[in-house]
Each structure stands twice: as C-alpha cells, then as structure tokens.
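Have a look below at one chain only, the form predicted alone, in structure tokens format.
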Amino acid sequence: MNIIVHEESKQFHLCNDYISYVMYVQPNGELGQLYFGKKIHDREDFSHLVNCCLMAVTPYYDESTFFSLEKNRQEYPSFGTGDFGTPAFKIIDQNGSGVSCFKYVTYSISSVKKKLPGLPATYADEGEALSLEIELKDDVNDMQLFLTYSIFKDYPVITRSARFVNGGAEEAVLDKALSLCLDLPDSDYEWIQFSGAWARERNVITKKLDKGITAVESRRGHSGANENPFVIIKRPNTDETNGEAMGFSLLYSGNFIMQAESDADGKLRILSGIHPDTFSWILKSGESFVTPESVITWSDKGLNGLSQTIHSLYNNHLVRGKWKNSERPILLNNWEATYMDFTEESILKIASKAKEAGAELFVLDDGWFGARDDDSKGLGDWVENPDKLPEGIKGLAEKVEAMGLKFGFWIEPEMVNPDSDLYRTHPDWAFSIPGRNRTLSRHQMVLDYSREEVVNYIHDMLYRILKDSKVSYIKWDMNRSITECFSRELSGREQGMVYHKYILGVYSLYERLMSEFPDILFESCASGGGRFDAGMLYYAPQAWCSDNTDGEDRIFIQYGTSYGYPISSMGAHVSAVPNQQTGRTVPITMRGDVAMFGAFGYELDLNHISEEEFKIVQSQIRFVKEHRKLLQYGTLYRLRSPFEADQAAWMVVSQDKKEAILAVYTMRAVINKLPGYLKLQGLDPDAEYKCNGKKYYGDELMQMGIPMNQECISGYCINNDGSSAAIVFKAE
C-alpha cells in the first residue's frame, strides 16, 4: 500500500498489492486521469499517456500542444471551458456564472482515514489505509475544493469524497455535488443494475453500453426499491469466476444518481453522487459542503470476486460497534402473526412457543403505541397503548426476558399519521406546501427532519422508552417516499437543501441512539428493502431485505442482493403460506433454506402450524445455531443463477476451507432431461471433503462438479418443483 506522489511530473499513483489508480495536474491546473486497473509499476513519468493532438473542431486550452479537456480523461470536470461531458459538480457565483476552474494547490498524505462530518463512511485502523488530500482553488471566486481519496491495504478499492470550502467574501451556490467522477479510456463494458418495485427488489438487469448516457436514479427521498445505489461495469466476457468488473456503491440513503456516459471518441465517465435535480446548497462565506463517499471495487476474478471484496469491505470497515462480525440472533417477528390485532397474553403465547422451538429473540411489530389500531392513525404518538401493554414495553420485555429470550420492538419514527396527537399539535412538523394538496401514503406524512426540534422530539420519546426498558434490537422501518418537500423553517432561497438535510437528520438520530445504547441491535426496513443501502449499514448493520417472504421470490432477490451487500445484512424470515404477498404456498424445507442465509427468522405464529413442520422448524434453527458464522460470514460464491434458469444454487465456504455448506433450489422442475452437473467453487483442491457419509475431494467437487441427482448427493432430493437443499461439506 503506498500513496506516491511525483513532484516534478505533478502525477500521484495509489496503488496496493491488487491496484493502481494515477491522476495528474493537467496543464491547466485541474486534475486529470490516467489510469486506474490491475496493479502496475511505477515510474516517474505518465504523461505519454495523454492525448495531444490536432483535431477538427476541438477547443484547446493550449494551442501550443494541442492539450484539450474534451480528449482527455478529466478527475472532477466541470462544465463550460472545453469538456462536455456531464460534470461532476456545478457552482453558480453571484454574476450567476456556473463556470470554475480549480488548479492544483498543494496535498497531504495521511495514515488515519478521516471521518465525514455528519455522514456515513468506511473506516480504517492505522496501517490499514492511507488517505492522499488534494487542495485545489478556483482563483476567481476563492471557492476551495477539497478531493479525498483513500486505499486499504488489504482490498482492491478506492474511496472518493469532495469537500468545497467557500473562502470568498460573497456567498455561493451549489448547484451540483457528486461524489465520484471515474473516466476510463473505453466503453467496452455491460452495464449492471439492480432494478425493481417493492417487493420485488433488485433484479439483476445487465445491458451493453452505447453511445450516450445510461443510469439509475431516485428522487424519493430515500435510495428506493426501484434502483440501487450500487451498479457493476464489466468486460463482455466476464462472468462470475473469471474477467474484470468494477463496483460502484455510494454510501448514500436519499436521492441518488449513478450514471455511465460513453463519449463519440468511446471514452467511458462514470459519475456518482447526490441526485442534482433535488439538490441546490448554498454555501456562506466560511461555510463548507462534504458530498457522500464513493466506493469503486475492481476484481479480475469475476463478480464473485467483486462481491467477496464488498462483504470483506462492509463487514470490517463500515459495520461498527458491538455487531461488528457478529453472529445474528435468531428471531420471531409477530407481524405477520397478528398484525396490529394482539394483547400482551397473545404475544407472551406467541414468544412462548418462540422459544420452545430455539429461537434467541422476540420481536413486537406494529401497533404498540397510541391509538395504533390499525395503519390511518397513532403514527407519531410513541407511548405506549395501556390497553394492549398494561405495564408498557418495559413490563412486557421484562416477561420475554423471562422465558429466555431477548426483546426488541418495532419503529417508524420518521413518520406521522394526520390522525395523531403529534400532527394536531405541531401540523407544521410534517412535509406540505402551503395553499397545495397533501399527499398520503399508507395514510402517513413524513416529518422534517431537516428541523432540529424535530429530531430531538422523537428522539426523546424514544430514550423514555428504551432507558427504562431490557431492549436488544430496534427494527426501524419507513414506509413512504418523500412528496410535497417543503419546509417550514427554511427561506424559498434555501428549499434545494431541504432533501439533503433530510437524510442528514434521519443520519443524526441514529447515531444518537446508537451512542446511547451500543448494545442495541438496529435493523434497516424501509416498506422491507426501500433503503437497502451501504449508507444505512453504517448505522444499522442489518436490513429487512424486502417485505415479501415468498421463498421462492426470496431466491431472486437474495441472489441479486448479494452483489452488493454482504450476506449478514439481509433479513431473511420464514412467514406462514399460502404467502401473504403471492398467495403462494412454498415447502417450509425451501423457505428455511432460502432464509437461514442472512439474518434468519421467522415472520408467524409457531402455535398455527403442524406438529411435523414445528419439528422442521426446530431442525432448522439448530442447524443454523450450528453453522451460523460460516452462513453469515463464509466466503460467498454464486454458482447458478435464477434469472437464468430455473435452478439456482450459491454456497459459502469457510476462510481455512475446511468447511462449506451448498444450497440448492429448484423452482421449476423440467421432465425428462438429464439434471447436469453443478461445479462448486472456493474449496482446497488437496482436501478431502466428507458430506453424509460420502467422501470427495476439492478438485473434483470444482472441475467435474456433482451430478445433480437424488443419489449422488447423498440422498437430497432437489429435482421436484419447491425442493432445496441445504448440503455441508467438511475437509477430513
């Protein structure tokens, strides 16, 4: 790992064991690109690589050499002095100019990776990475512009953060600030994408990019479960074993853009920040601006190798705290069990049978508080409903205790129903536009968190509760995309930062109530997986991967949320059938074997089920309390997927490769053909592995791979139409 910086050539070279990344001062004084890839030598001098030459039609900076912004690979462009690619940032002065020009001051180089100010960010023990400061000045406005880059150690990434400084005497707008700009010398590249709606969140969606702009957005208010802040590039011929790919992931919870434009000379930008459409800060003189971190991943070992970086990364350097690398408990939620409609007695039941089958935590959904009833009012109102908790969430976690088990509750705090003795006594706490329309959804509005006092509201409100009360886990949803974004506090002037400041108080609370209690166990939900983003496992180290339990759609969405997100951070439940959500009815074996990979628990009520399927589900959760750090913590490999057939398998395997459990799901079986053989990965070639008797050895479970039927993997049936397999190799 080493930052080297050429003085004499102006160029900076980062590079580790795995990668290079190489910029230098362009001779206009703003930075440039020059190559970022698989580890290359150093040498004083990279500027052959820059592109200078007379062409047709071209603006020049200097004429002399024939050094053009539009030919060459630009690291933070801006817009109107000869590049015209889309920019990464936009400053409007108060001539109402939005051109800027920073030229190259000074830098620093750093053992200690900083934090951001009020915002999500990896972290970094001394010696595990090294952090290059670019200072850059626009000399016309005395605008400052701050470039942070940072490398680990022991992984393939880079991550970028900007910070604008206003050191001029008149006051600034900023129109535009993205995280990350990366311009690549070609556009050979696919595209992939993580796309889909509620309860059918990130589909993996691959395109070959073309001339032109390609991108995923959201302008909800939240990352959404339309598109994701994480996206893949790779080769054509890249799969998930072999080939280059680069990930990029923005450690973001709102509004978002991450976009790929190919130019005509087939140069490839990819740019990744802030949504500019919902975004306009005004910067006062002195004030400052830190835009949301970058996270770019290379691998030339495929998208598994990709993705192993990114749970390596997540796991060690972003998840904090407490439940840093720790095994899950498992749960029972009683949502799906009762809905709003319980008692104490009802619930004391429900956890009593909880635990009879082994499971480690109770949780109390919704309808707790207020006059929750039902979803059109009580939102808001965090005290305790007497009528259903006699002796309030205190009493009630003291009994679950009690029984053996741990307690945690279910919150929405960002939210409120007009129904509510908040919003009649402070109507002006929740998003509206005088004089226009409210919009509901879920009979709910969202509160302004943009407001201080409205921050400290709720969470004082929550502090009564939880500093009396034995609480292990907090499930923290939010059900609703922002609309009508206006807040009372702030000047027409000052709107274009209400979005941003949003998130940054939903970022606040949580790092408040975090601090209060370490040992809290948070877990993300947002209409399930709504905001299932890296931002978010900063503070939540979990998060409910979607609201439907279906087991078989549970495959496609865990599959395709694996490219980004470690297995540890999933939710995972198993809930009754016919499912809520499809009307589907799955075997309890397949839905059991889809959930104990990630945050396993159960989503219904033990008592409604046969004596045969409670005996399975006790099965079950010994079988994960047996294996759960190689579950949630194993080296992942994707083996087969379900977007492309109707088979899919994955498998984890231990560090030391002594131990690897494969799954198996067939969602539809095919009838008369022969079932082929599955080819499993990341095992010792030399090591013997033993699975029910039966004995292989690495290198052929890798290249001649197992015949996927009923006798040659030890008696699992996995051919029929709902059927799964959760199957244990271990190394003699």
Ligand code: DGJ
Second form
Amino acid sequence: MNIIVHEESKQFHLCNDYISYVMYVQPNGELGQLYFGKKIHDREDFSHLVNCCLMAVTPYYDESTFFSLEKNRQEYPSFGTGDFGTPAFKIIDQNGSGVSCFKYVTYSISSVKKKLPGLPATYADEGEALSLEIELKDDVNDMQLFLTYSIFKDYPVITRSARFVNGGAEEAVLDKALSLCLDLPDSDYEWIQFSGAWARERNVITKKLDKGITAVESRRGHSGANENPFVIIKRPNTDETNGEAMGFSLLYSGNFIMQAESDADGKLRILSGIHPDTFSWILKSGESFVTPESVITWSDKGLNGLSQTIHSLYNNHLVRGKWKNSERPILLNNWEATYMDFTEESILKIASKAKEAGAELFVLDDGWFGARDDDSKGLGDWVENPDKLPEGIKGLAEKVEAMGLKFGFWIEPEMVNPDSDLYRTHPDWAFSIPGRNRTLSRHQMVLDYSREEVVNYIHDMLYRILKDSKVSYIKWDMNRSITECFSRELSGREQGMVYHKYILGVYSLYERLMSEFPDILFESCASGGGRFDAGMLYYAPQAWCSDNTDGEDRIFIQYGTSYGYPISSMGAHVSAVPNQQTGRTVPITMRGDVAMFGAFGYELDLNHISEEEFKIVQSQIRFVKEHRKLLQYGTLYRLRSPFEADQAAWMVVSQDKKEAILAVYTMRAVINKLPGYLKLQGLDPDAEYKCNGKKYYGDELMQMGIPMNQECISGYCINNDGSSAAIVFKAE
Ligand code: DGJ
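After the form predicted alone, can we look at the form predicted in complex with the ligand?
Shown next: the complete complex, the earlier chain at its head.
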C-alpha cells in the first residue's frame, strides 16, 4: 500500500497489491481523474492518459492552455465553468452565483484513518490503511474543500469523503454536497441495482448503461426498501466468477442518490451522496460540513469476488465493538407468534419452549409499553404496560435470564402515535408543517430528531429501562417514511437542513446507547429491510432483512442482499406456516436451510408445532451451533441465482478451505428434464472432502460439480426433503 505524490507533475497515485487510483492537478487548478482499476506501475508522469480533443464548440479554460473541463475527467466537478455533466456539489454565494472553482493548495498523508464527526465510516488500525487529504480553495469566496481518500492495505477498496469549510466572512449555502464522483473513460458497463419494496426487498436488477442518466435514489428520509445505497457496475461479460466489476456503497441511512451518467464522448460519471433534492445546508463563516463516506470496491474476480471484499471489509472495518466478528445468538422473537396480544405468562411459555429447542436469546417485540395494544396508540411512551409486564422489562428479563436465555426487546424510538402521552405533551416534537395536513402512516408521526432535546428525552426514557435491566439485545425499528419534514425549531431558511440533521440525530442516539451499553447487540429494522444500508452497520451489526419470512421469498431477498452486505448482518428467521405474508406453506427444513445463512432465529410459538417439527427445530439449532462461524463468516459463493433459475444455490467456505456448506433450494421442480450440474467454488482442488460417508476431491466438485436432481442431491446429504438441502463438506 502506498500513496505516491509526484510533486513536479502534481499527480497522486494511491495503490496497493490490487488497485491503482491516479489523479492530477489540472491546468486550471482543479483536480482531475486519470486512472482507477487494476494495479499499474507507477511513473513520474501519467499525463499522457489525458484524452482531450477540442472541437469547434468545446468550451476551454483559457487561450493559453485550451484546457477543457468538458473533455477531461474530473474528481469533484462543479457546474457552470465548462463541465456540463452532473456536478458533485453546488455552493450558492451571497451574490446568488452557483459557480465555484476549487484550486489545488496542498496535500497531507496520514496513516491514521480519521473518524467522520457524527457519521459512520470504515476504520483502520495503524498500518492497515493510508489516507490522503487534498486541500483546495476557491479564491473568490474563500471556501475551502478537503477531499479525503483512503486506501486499505488488504482490500481493493478506496473510500472517499469531502469536507467544506467556509473560510469567508459571508454565509454560503451548500445546495449539494455529494460524497463521490468517479469519472471513467468508457461506458461499456452494465449497472446492477437492488430495488424492491416492503416485503420484497433487494431484487437484483441488471441493465445496460446507455447514454444519459441511470439512478437510484431515496427521498423517504431513510435509505428505504425501494432502492438501496449500493450499486454495481460490471463489464458485460462479467459473471459471478470472472471479470471486472466495481461496487459503490454509500455509508448513509438518509436520503441518497447513486447515479451513472454516460456523456456524448462515452465517458461515464458515477456519483453518490446525500440526495440534493432534499438538502440545503447553511454554512456560516468558519463552519464546516462533512459528507458521508463513500466506498468504492473493485474486483477482477467477478461479482462473488466483489461481494467477498465488501463482506470482509464490513466485518473487519465497519462493525465495531463486542459484536465484531462474533457469532450471533440464535434468537426467538415473539412478533409473528403473538403480535401485541400477550401477557408475561404467555411470553414466558414461548421463551421456555425456545430454551428447550436450544435458542440462546428471547426477543420481546412491539406492544410492551404505554397503551400499545394495537398500532394506533402508545408509540413514544416508553414505559412498561403493567397489565402485560407487572414487573416491567427488568422483571421479565430476570425471569428469562433465569431460564438460561439472554433477553432483548423492541423499540421504535424515532416515532410517535398522535394517540400517546408524548404527543399530547409535545405535539411540536413531531414533524408537521403549520397549517398543512399531516400525513400519517401506520397511525404514526416521525419525531423531530434534528432537535437535541427530543433525542435527549427519548434517550433518557430508554436509559431508565436499560440501566438496571439485564438486556443483551435491542431491535430498533422505524416503520414509516418521513413526510412534512419541517422542524419547529429552525428558521424558514434552515429547513433544508432537517433531513440530514434528522439522521445525525438517529446516529447520535445510537452512539450514545452503544457507549453506555457496549455489550448490547443492536439489530436495525425499518418495516423489515427498509433501512438495510452500510451506514447502519456501523451501529447495528445486523438488520432485519424483511417482514416477509416466507422461506422461498427469503431466498430471493437474502440472495440480493448478499451482493452488498455480509451474511452475519442478515437477520433471518424461521416462521410459522402458512406464512403470514404470502399464505404459502414451505417445509420447515427449507425455512431453516434458508434462515441459517444469516443471523439465525425463529419467529413463531414453538408450542404450536408438531413434535416431529420440534425435533427438526432442535436439530437445526444444533446444526447452526456446530457450524455457526462458517455459516455467518465463511467466504460466500453465489452459485445459482433464484432470479434466473428454478433452483438456487450458494455455499460458504472456511478460510482454510477445509470445510464448506453448500445449500441448494428447489423452488419449482421441473419434470422430465435433466437439471444439469452445479459446480462448487472456493475449495482446495487437491483436498479430499468427506460428505455423507463418501469422499470427493475438491477439483471434481469444482470442475464437474454435482448433478442437481433430487436423487443425486440426496446422496450428498442426510436431510433432503426435496425442496432444499444443506450439505457439509469436510477435508481431513
Ligand atoms: C415491523 C417489523 O419489521 C416487525 O418485525 C415488527 O417488529 C413490527 N414492526 C412491530 O411493530
């Protein structure tokens, strides 16, 4: 890993064993992009890579250089001086002008990867990453811009963020401040986005990049189930195993945009950051603004290679504290078992059966506080309902702990029902605009987390419960998108700051609770997978994937999620059948075989299943306990996509390649057709793997594979009911 600065040619080359990232100071002083991709040799001067040809209509900087912003690839472009593509930022000066020109001043290199104040970011110990900060200045308004780039020693990854400092005497308005602009020389890529909706999150959608703009975005106030702040571009011939791909993740949980723009010259501009439509930040003299971090991942080993890098990066350099690289407790959550209709007695019955099955953690979901007997009331009143919990969370937690289970509970701290004591006391704490209709969703409103006093109040209520109860886990839910985003505390001119201040408020509450209760495992949730983003993983190392717990649908959801997020982060539970969302009956074996590739758990009353099924549950839990490290932290290979076939398959391989677990799922059995072979990946070709009493060499499993018909699959595994199989391979 190195950051090479060529002072003479004013060029910067960040490189490690995998990648190179080269940029330079252009003739007008702004920063330009020269190269990003597989590692290349360094040289004193890369300026031959500038590809510029001026035509009659091309705007140029001045007559002495004939340098053109339109033709050159930029690092962090402004608008209005010759680059007609989408700009990375926009500053409105006092005179109303939106034109900027940030010229190179100096740089600094550091072996410390600095934290981003109030924001999530990847971290690194000394020797694991190097950071380059480039300082630029606009001489007209005295604004400063600091662009920070970090390169990790062991990952084909670059992280970026930008910081604006208003060094002028006048106030300025930052109308747009993205985290990333990457200009690439050609557009011959396919774009993969992970779109969906509530209960069908993160479908894999691939399209050829064409001229113009391709984008995904959220204006919901949270990252959302509909789009995800993670996209991939790949060469058309790249598949799961071979070929070049780049991943772009934004470590942010609020409104975002991820965009690709292919221009007339065929250049491609990738942008990502806070959504400019709902953002406008007032920067007073002396104040600064830091953008969220953007993570660029590169792979020449296909999409599996790309995902494996991301998984390892997040597990080792994003998730913090006790739960970093820790096996996740097998939990039972009572939501689909009882909804809000429970008593302490009925809860303890469910917990006791969970313990008998081998679970390790019991989670009490929604309905334990205030007047919360249904979703129309009580949100915001974080005081136990004595009719349901006579001895409060403290008493219940003690009883559950006495059974030998850990205890956790559900909160939705950002919300309030109008029918609640909190709202009756502080109606101005919920977002709404004077004189306008307040839009409801699930009978609730969103608390104004841009206000410190609101965050403090909720903190104190939760702290009161947590400080003397035995709580090991918290599920932090968020069940509606933001509308009428207006803070009563801010002036009219400041309302463009509310969305971002809101998410900063959410992060600050997380940070506070995490430092006060460092052992608690947080699981984030937003009506299922509505806030499954990398920013959240900095605080909550796992996220509830979806409210759709149907065993078959979950294959699609978890498959799509796996492109950008590690298995350890995917909350995945076995629920009752017929499934409460889809009405489908999927065998308990298949429900287990899917959920075990995640932060595993159950979401049903185990008292209500047959004895035979209960035995299967016990054996599933034994299996997960035995193989948990491999299931949650093994190297993941996606082998067959449910989006493209009637069968799906993935596998995990241990770091030493001595152990692997293959999972095969048949969603639709096709009659009278040979289903072909499934080639395994990531094994040691020379190792002999034991599997169900037989032995196979790694090379034959990878070169020829396994015939995918049911009889053949049965030969490899002990449990195979025709719809799914989890097969263990173990080398001596
Ligand atoms: C939505 C979540 O996704 C569910 O799992 C459950 O916690 C409910 N909210 C509770 O209201």
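The shown structure was predicted, so the numbers you read here are calculated from the model rather than taken from an experiment. Numbering follows the first chain given and starts at 1. Only the largest set of C-alpha atoms that superpose within 1.5 Å between the two forms is called the rigid core.
Comparing the forms between the two forms on their rigid core, the Cα displacement of residue 65 reaches 2 Å or more.
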